[in-house]
Amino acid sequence: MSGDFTTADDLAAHGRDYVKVGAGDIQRIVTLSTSGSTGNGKRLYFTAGDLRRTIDFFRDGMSQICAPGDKVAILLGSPSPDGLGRLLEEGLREMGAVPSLLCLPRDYRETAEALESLLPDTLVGLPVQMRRLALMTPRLRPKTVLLSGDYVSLAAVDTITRLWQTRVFTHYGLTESGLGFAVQCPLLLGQHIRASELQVEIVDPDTGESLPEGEWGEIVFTTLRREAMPLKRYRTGDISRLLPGVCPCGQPGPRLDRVLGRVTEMRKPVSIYALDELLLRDDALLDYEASFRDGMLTVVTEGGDPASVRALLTETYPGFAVRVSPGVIPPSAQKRMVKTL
């Protein structure tokens, strides 16, 4: 541990110290690579009981977005067992929705024409592709939608919501928190914590130092019941705040704000978190990549008028030098950032 925290870094170093069960406990394995380490990912252990909490989490927190009957599809995680698909499928079709995996998207237009067909109640993606895929289908007009998985910019919230005329829900977790960690009830206000999981404060990201209710700050964690690899005082990197109050939903625990972004993109020169605010509220422009090195802001563009864009950045960064020019993104399952060349 580094210092009273735990961090990626130690995961990375000294995973397997950190497991509390032996190999026979252990149903599923995740390696991520780690930012900040130049060594090998973390590993992250889960037991059939880890697995079977979060699909009770996803159970219930989907109870609060769709209803039993509702047709329900999902683009995220792959079909590989006890993955993260795998376990929200589960979750819905406990709750009697009716779940159809259908994975990241490789094919935007497949994927629209397999939106189309299928007509789904609620649709489950990361928030620039499901923004995207609105653009594509805004006849579609699905009741409700839950982004999860990266950033979620007010921007694209707006777009999806006017486009579709629906509901747009919020999902924070983690693979280290378990998959699961707080979501949106249906009043919108704040993300309902995993209480019985978790236990969140909020704390300085340069000193460590505890912070009160209501002051922003990088997201910390403990995990409360995990049984191969408990985690405790885990910095996330993210920023967010705790808000004070009982929510009005009547819903009784503690509750996280909007999730600003991870603290080192947001320290950049220029953060995706501040191009996605300024950039996806022109319905033109599909998506786009960043790229920053040596005061030079470079912007591939899918989508819009290239040259407008540049007008837009120069106007915003006078400082730095701007390059635009169109290409196309092709969708990932990566955390969106600015490269740093």
Second form
Amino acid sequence: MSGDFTTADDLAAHGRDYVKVGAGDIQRIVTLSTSGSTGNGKRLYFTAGDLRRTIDFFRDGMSQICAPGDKVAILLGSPSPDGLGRLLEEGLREMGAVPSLLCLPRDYRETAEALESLLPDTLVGLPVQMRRLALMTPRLRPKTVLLSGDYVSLAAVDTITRLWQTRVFTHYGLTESGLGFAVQCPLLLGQHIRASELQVEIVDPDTGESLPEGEWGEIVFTTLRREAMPLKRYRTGDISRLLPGVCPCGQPGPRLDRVLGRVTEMRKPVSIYALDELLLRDDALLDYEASFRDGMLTVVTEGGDPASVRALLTETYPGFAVRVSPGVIPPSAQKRMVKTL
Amino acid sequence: MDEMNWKCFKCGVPLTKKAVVFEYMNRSFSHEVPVCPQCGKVFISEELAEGRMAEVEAALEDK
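Compare with the form predicted alone: the form predicted in complex with the partner chain:
Then the entire complex follows, led off by the chain already shown.
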């Protein structure tokens, strides 16, 4: 990669070079396996101060989504010390909410039962998983839902909103940004960026050229207060745009529009984003997996009617051969994508 | 590198292999490493640190 950008490959190959503090000051390390070219894991380093600022963001962001005393089910992360789940739990406690760290679901039935006992006011989780739970337990009716961690389809937002009669917020963030990045305001217009922590630019994903507000491109950020591992012009690989003007909610500062997805996924002949919007409109379809190779799109669906799914896909993608079969799709922590190769 | 040739510099005695418990991120795992039988200091070879230990760290360091 040329120029003054930092890329995922740079971190995978030379991660230690980016660490600016002594080993004794590192409170938490996160290892991420990359789906990038090097195939190696990236390690991200955080001091206690870095984690504190993440908790602050979670506390402030969540106080717009739930109120003191509210029960919040966290369906992300693990019990791992100083991990996403624990940090969010702490932020919620600090704003006076009552968090339950249920973690990423391992079994939907088990999770649905836990939610039916807990009756949370707010849920935080992955979009497709929260949609599936809404279809399984329509009477849950939380006041708000926060979707984060993967592409948020309009179809998933609509389904959750409709079934649970709830307000759905989105958050975009990555481990490299210190987990928090941007969260929707109460008016659900744009995602407000943590401007005290991150300077955000949008660049052309092919040329690296800076793009003005309002134009879609790759999100690039520079950390402003990170201690362990400051990042300059880190290329996220995600596509969005900066929204111009001041948000009607009154909060100042830059805002991101919806995140449309990852550049690498969008370049595939068929992306998971297009499939989500197409297939997740069917309430009978709980989940699906897709792969594409040599002009053949293969989809496994759980729920829904494979024949009508096949007809819909054939109509939408007349150039492809399409095969749809029923199956079971267990919950997964991985980012969803169309498998190619 | 033959770990059994190592001597503790402080105590002057050869190190012996012992099962030592390592703790990280609230989890523990055990591994046999050279230890000074006198002062108890443990020797972590570069091979161990960059091999098995690095693997365990990566597995525990999930988001």
